[in-house]
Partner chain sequence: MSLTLLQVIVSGLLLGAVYALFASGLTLIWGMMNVVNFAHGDFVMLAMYAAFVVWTAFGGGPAASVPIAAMLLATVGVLSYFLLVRHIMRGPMLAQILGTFGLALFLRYSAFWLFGSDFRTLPDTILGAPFEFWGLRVDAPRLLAGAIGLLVILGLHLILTRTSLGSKMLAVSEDAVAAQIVGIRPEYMQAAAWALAAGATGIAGALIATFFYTSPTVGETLAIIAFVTVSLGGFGSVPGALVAGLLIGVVESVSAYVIGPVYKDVIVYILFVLVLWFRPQGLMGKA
Amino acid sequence: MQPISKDHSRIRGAHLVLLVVLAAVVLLYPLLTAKFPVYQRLGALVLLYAIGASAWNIVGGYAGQVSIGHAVFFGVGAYSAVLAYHHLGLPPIAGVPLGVLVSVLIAAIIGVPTVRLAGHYFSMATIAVAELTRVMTTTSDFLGGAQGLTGPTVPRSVLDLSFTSSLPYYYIFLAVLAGVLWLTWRMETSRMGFYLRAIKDNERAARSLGVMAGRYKLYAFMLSAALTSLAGGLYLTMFGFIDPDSGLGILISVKMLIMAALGGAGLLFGPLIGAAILVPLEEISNSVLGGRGAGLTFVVYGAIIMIIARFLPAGLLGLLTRLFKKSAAPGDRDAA
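Show me the one chain in the form predicted alone?
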């Protein structure tokens, strides 16, 4: 038993080092990019998409339910924020709680029949719901139709969260991401986290041991929907505009999936690592190719999915953990 305990302690030590390094990079980043506004905006985007990917990770990474329709909840959050301003004259952030509530209700309604599905059937069901929502939004005058809706053109107060610099958004998104990661960590170390991992590994065996798989998958789906809606509301406060494609397009869901899978689905910091890689890659390709790279985006995402499925099924963090175990194994055997 000694080698196993040593191996676990070393892995925990490696995770602690990774946490310290990530915290140092995130906290020092604004200081290092103080003279480069474009990089501050890039950092804010990484944190924003990391929030969405971390929310998807709850149901897709821990519960093993691969949703490709999470754009529904992202769009609900963004539209709720802009509707609060457009129809009621309130700050967009005032609509975020409503978006979270509506997203949870939608997740409960569509989750009851869909969480019973497994594998690609669940994914297909979520895609269908997302596309139906996008089409309905396109034809709704109340939601701005295909033209979309715009938030405050000029900041009326600090509550509008309309800043000329990206630095305030960076710190706001960082605080929200810290809260999402803390909540995910609490879930991961709780009974719900253990149940979700058991369901993901072998749902039939988990059920035979008394785990109510359907209930806990639904809980994960609803929690993930709430946090994804929060990310959508924050997106609206930063960009000030939303339309069916930018809020409900399938690429929103695909980005969340790829970020979580690239960094390590089912791992706490996996989505953040994935976002730190994918967001700069996307921004660079957009700046180089401009509008000509719209179709290429699908090709790049498809290639990333194939690489992950073939070479990195556990993501980059999973790969690093496996390599660390291999490097630590000879020393453990000698000590034994």
Given for the second form:
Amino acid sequence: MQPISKDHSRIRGAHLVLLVVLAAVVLLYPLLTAKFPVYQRLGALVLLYAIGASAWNIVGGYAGQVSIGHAVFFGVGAYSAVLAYHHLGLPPIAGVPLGVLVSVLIAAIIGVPTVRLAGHYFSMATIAVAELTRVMTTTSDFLGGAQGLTGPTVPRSVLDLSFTSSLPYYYIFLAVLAGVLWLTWRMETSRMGFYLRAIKDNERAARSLGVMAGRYKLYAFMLSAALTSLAGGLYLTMFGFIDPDSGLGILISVKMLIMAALGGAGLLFGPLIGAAILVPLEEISNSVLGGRGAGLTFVVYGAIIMIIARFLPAGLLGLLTRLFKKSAAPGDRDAA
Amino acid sequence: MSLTLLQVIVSGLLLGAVYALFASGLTLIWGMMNVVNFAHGDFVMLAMYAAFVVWTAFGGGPAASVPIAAMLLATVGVLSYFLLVRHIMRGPMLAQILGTFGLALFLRYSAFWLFGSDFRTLPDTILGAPFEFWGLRVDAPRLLAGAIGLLVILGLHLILTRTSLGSKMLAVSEDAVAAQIVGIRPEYMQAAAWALAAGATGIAGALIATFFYTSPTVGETLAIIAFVTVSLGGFGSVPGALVAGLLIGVVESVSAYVIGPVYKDVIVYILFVLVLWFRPQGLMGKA
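If the one shown is the form predicted alone, what is the structure of the form predicted together with the partner chain?
Entire complex below, previous chain first.
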């Protein structure tokens, strides 16, 4: 068994080096791009979307329940933050706990009946609830209707988290992303992570061994909802504005889903990699193609999603891992 | 019962027949292959644009646009099956849902890119003046759509239950390997199901276009209506889709009349969540 363990330690060593390099680049990125505020902003956006996509990954990737309505949690987070400012004069961040609470509640309302059913029901229910919320928001004066609501334009204190530079946002988002990934990793290596993997592989077999499949899927969904809501609150602090389309539109859900799926659904760093590819792509296509480019971007997104589904269900990271393991341990794939 | 309410119910029933028509396309695929086509609403949207193009390019009414849309969509359906669905239907749930959802985005934003985001409508008078029956006013497009909708559903039901094609399709859905042993090619039958389902959806779309606005995102709303109809009717059941479609058409019309037009979608979505909570197997499905 000598060669296998050698391969193992080689893989582990390579992982470690890769992680350290990656961490250094991520930490120093805003300083390296200090002269180019556009790139700083891009970096902050990548991290923000990576938070949302990583949150989606908990239920979509790890629990295998494909939510197409995560915008509802994102929107609830963003709206709670802006409402705290608009109606109570508090810093937007003060609304985040409420947003998290409401999101978990909505997740329970969708999740309790659907986690027992086939996965399609879950996906449809998430779409329907997100659309329902969007339409209701458009007709509500309290929520600013179709015009949306604006956060603090001039920061009153540092608690408003309203900065002109993208640098503070970058590090705030990085810290939150690290927290989200840490939580995901803890979940992955806990009993719950093993249960979720068993459920995804074969739900009937897992149930027959006494795994409460529905309960763990629901927990994953509620955790995912809470973290997505947090991403929504952070979005508001950076953009200072929210309306039904930018907070609750189906495209918000699509972005979280496609980033996680492209990078690798069910893999810890998959969503971050997906965000690092797709956020710049979208910014470039929007600036090159202008307003009409928005449509084309999503034509390309649709094509990418189909290609992932057909050829790359494990995402780019899944593909890389497979190739890497193949080359590290030729003919010994199953052992690795 | 006041005459206005009766009027509302009648127009709801006519609308419901069209809902039932495009929902039966969804339920057919779902029942036969256990695949949910998340691009279903966008298939309807495509057919609506086809009707719009037929009108602006040739001045053709439903007599031209219905067969054209049916053929176009049947082709799209078969292509989707061979290029995409066949490869993902045995894969993980994530791939299944992502695949057809990617198709939905692709179609939706291609339409957005080609036609812009403007709402388009065919002229009200495309089929002449409204009819009057015993004091009830019925718009000609809605009457035509409802009547054709019912006929096509009946035809679909007869194909599935009374023809050898229908029996072969049923055989494949029961057990594809066993069907293969007795000489049925599963992929041909599944492709036929996609052609039938998408073709019916094409007819529904061309009919809806005569009285409903057309926009790139209209498919999203219609897809949810189709999902609600299918869940309510029980998956795989065409008669179930008919009953559920009529019910939803009436619920939508009545709530638009009683509460206000903005809330008609809201009521449908709430209905969906209620069905999921209390009767996920549908009204006519088995527990």
